[in-house]
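One chain comes next, on its own, written as structure tokens: the form predicted on its own.
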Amino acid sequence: MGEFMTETQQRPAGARPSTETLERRRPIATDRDGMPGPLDGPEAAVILERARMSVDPELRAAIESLPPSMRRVALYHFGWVHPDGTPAAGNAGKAIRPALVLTAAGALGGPRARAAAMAAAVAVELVHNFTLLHDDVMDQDTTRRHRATAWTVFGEADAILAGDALQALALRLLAQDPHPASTPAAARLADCVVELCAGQHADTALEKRGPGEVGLDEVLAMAEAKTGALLGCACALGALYAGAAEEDVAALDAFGREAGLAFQLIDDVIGIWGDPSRTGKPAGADLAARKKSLPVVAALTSGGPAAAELAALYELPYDKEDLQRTALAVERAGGRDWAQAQAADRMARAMQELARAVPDPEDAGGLLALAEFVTRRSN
């Protein structure tokens, strides 16, 4: 996937020199098959591990305050208990969103701002997992983080109610936080939840429409609302807790949104061509569900024989015998190449926005490392 790497290394038009410096420091890498490659260097891994260790005790304390019925589901969802309630080794996810909150606060306000932003980091992680619990029910996904999804273990109703409780916990944390940024942070997070719901509604509505009835612009807008909004909100909350100027809060929100769209583009590539042993999901799960993912819609709207073949396949019920043919049609129609190039372009835009708010490459390094980590992910 050489074009992905080349486009990321190009300097965006009108970018400040600091953006060019950031681009040179960490070009995005991919493997021979065009999948995200391993992170070069420990920086992002260290940031994420630090965030996970900081956030988990506060996160677990919040969940322990829930009534037993919802607490059990939430603890299972985070990987901390087995279905019978006995302790489990745990896989609560990568903590990308709380890491963004804490890293943004630190970049703009130093260690004190980072420490002060803990409630916001936990709130963002609670909201993220509220969406995961609900999404798994709506999408009827049976696996998450290499184990059965909560709704398959406890039932749809319990999973939905646990998700609702996590959202309430998030807003309660901010409401009880004495920091002066907590009120605007709560308002911003509530607005983000509304946007997330609108994006999810758009996503489910798209699935009911024919393959020829979906435009690329509306799918990009849906993806920004579903994925980019919360990453942008996480960065903005960190900036708020650092006491940043309004324009810097807006720039970090835009940075997170662009990085989030790059994240979704790569996630959609993984959804078609990912390795099940690494993703924890069946190969081609998105194609099997006939999802209008970004590479698929790009392929459908490209014109030509491969696009027509893909449209015809998408009109038919899923047949596992056609899975490889469907993936090949997406690739031949340009969907995979388009998604990879778009991800590179969105990362370039993200770096422009980051340079506006944090011009010093050293201060911006942690946020850049996190943004590039999500575009290199393979599970």
Second form
2 protein chains.
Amino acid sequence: MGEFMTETQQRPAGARPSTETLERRRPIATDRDGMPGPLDGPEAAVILERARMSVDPELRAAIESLPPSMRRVALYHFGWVHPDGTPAAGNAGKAIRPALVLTAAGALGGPRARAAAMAAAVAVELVHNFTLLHDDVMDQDTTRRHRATAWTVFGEADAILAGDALQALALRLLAQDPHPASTPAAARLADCVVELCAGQHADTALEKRGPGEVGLDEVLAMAEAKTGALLGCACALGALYAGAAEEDVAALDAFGREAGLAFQLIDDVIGIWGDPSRTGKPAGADLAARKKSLPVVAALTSGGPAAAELAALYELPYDKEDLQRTALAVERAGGRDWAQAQAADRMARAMQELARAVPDPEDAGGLLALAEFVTRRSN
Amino acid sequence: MGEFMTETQQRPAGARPSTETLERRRPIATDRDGMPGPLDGPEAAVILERARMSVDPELRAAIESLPPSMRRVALYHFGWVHPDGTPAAGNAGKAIRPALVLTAAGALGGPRARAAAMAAAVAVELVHNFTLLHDDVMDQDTTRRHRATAWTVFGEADAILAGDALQALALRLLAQDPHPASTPAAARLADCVVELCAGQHADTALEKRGPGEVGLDEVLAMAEAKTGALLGCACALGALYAGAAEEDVAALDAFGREAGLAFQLIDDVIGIWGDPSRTGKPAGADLAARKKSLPVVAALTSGGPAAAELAALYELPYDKEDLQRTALAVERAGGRDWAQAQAADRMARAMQELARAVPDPEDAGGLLALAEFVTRRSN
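What does the same protein look like in the form predicted together with another copy of the chain, given that the last one was the form predicted on its own?
What follows is the entire complex, opening with the chain shown before.
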């Protein structure tokens, strides 16, 4: 699953201080490079840091409760220890999902609901990391958060077992949480796991098919299952813990899903046209890997001569000379414009869903800031 | 994890009709071959068949709720479809674990408790099969229940995802079950998953070590985690659904664990001295694989000249000529006697725990029959 920007890729906190009020913010903006815009400020960074600080002790306590064989794999995966077990500085990602749980709970139920939603925040982060451990095995990915993936260090079997145990820990935390929302939250999170698995399956299945055999609807559905579902679930769990009405829980789920899709669209644009010095990935890495990302499939299915050229290029093995030509074909076939328009559209829908459940802009501000943060990782 | 006898290995129903009363049954018996004894009758078969009949529709409905990509893998794994998706006769194993849940609930709470425990019975069976799917990938086992394992048919990634989804389904079923015991049952089942993972890790880790580097205590602990834990959890969940007191839940857990260890001990004896025409495995398969099964480790750690001879044989690659010599060394070093005495001891402890929680032999009869059934699969 896509991972949000890491420490080194992130703009330094406060580098672009924002004084805009929420009302003045547009749902999604693009700067002069066509990249997502300059409208966030320190707020998202503060929310994320606060979430990380409150979630980490609980998360770590849950992981310390594991038997040693799985504990060491999980501690390594979260960046808390080196392969030999000695303590590490820690780089467990941005805690977007726990921040969404806590911020959604606070938006709908105030500070008390936020504080009460801790088990749900930890459970969502455990599920996210269980899927990362397993996805890395399945995709044979060797790097995650700038470190060797767990399976390359401990072997595939131990990475699979650690993932299995993290899923169990997540659902145990909810089963042991006395909060009345913990049971519906567990059912919702378990449903989300099934959807995440379906998304991962669809992703690998789509990548095996030829460039002419993939539809735009199915790639969008895959991205929603693989990326949108857990962001939606995180927001919905926060709403459940705030005691929100069913339609508000559904609206928060839809908000997270749409924001997640907007994130994936922007992430895919960056995967082609992002600045390597900012993204930390080589230029055009997704094109080199012949990845059927959203802008690529939009271009492939657009039907013009640029689409045919792109399809022909994608049938060939990667050639460095072709990189610019491939990127240009995606652009000329409308893939870039489509992805950016779609991202803006998804963010607009996310805002609508948010406004429906949380009409007061002051209450909605934190969720808005997080949604904007995740959709502009290149800036 | 060990799988109990399958259709083809099983003695035909009623082939040895038993008229013994429960009082006359000894905890564990051996027949003239030194194999576990002739004391069961049709009762266990009837209980298992009844459990299979009541659990299968619910189990199948849960699996049918999966997205198609994982549904087909799970349906195949349970024996309900062929690799191409066409219906198959079905051979989903003996349903020992769901039968333990339902029978324990009935023993402590009567027929109403038995009927109310259905979600727990299905959840336990889903967890068992999730671990089988993952273990087969990790161990690269190619056959399960006389069919090709799921990963050999659908690939490792899809088998991992199907296992992940089955774990989620199990915990979702409990989260959606309105019974007051469903939440503590979910916490207990999630804890058990962590223990099963630790057991699987220990098993593969022990197999990688030299014959002189494995202690008897750690092999027993591994077998308890890998085999005993889920049988214990199944019984404990039944007790929870019957509204039993905490000490009775603990006693039922201990009963299942001890019976599970007895099963593993007998299974390991059969793995060396069992009749291939009855076990369906080639003679001495465990010795050929240099498996550090319980009788082997007992022999290796016994300290005499036979132990030294066995260790020397285990250091060498397998040679068919040595098979009888190896089996004889295990026997002369006391491995066979130890395993059978341990199995009898474990079954005696299981009976004590059962009698503590369910003093009336009439009420305890079903659980007793199941425990005896699982510990004599060769007959």
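Throughout, rigid core stands for the largest set of C-alpha atoms superposing within 1.5 Å between the two forms. Fair warning: this is a prediction, and the values are worked out from it, not measured in the lab. Residue numbers count along the first chain shown, from 1.
Once both forms are overlaid on the rigid core, the distance between the two CA positions of R72 between these two forms is under 2 angstroms. In the core-superposed comparison between these two forms, D322 has its Cα shifted by at least 2 Å. After superposing the rigid core, the Cα of A312 is displaced by 2 Å or more between these two forms. At G334, the distance the Cα travels between these two forms is 2.8 Å after the core is superposed.
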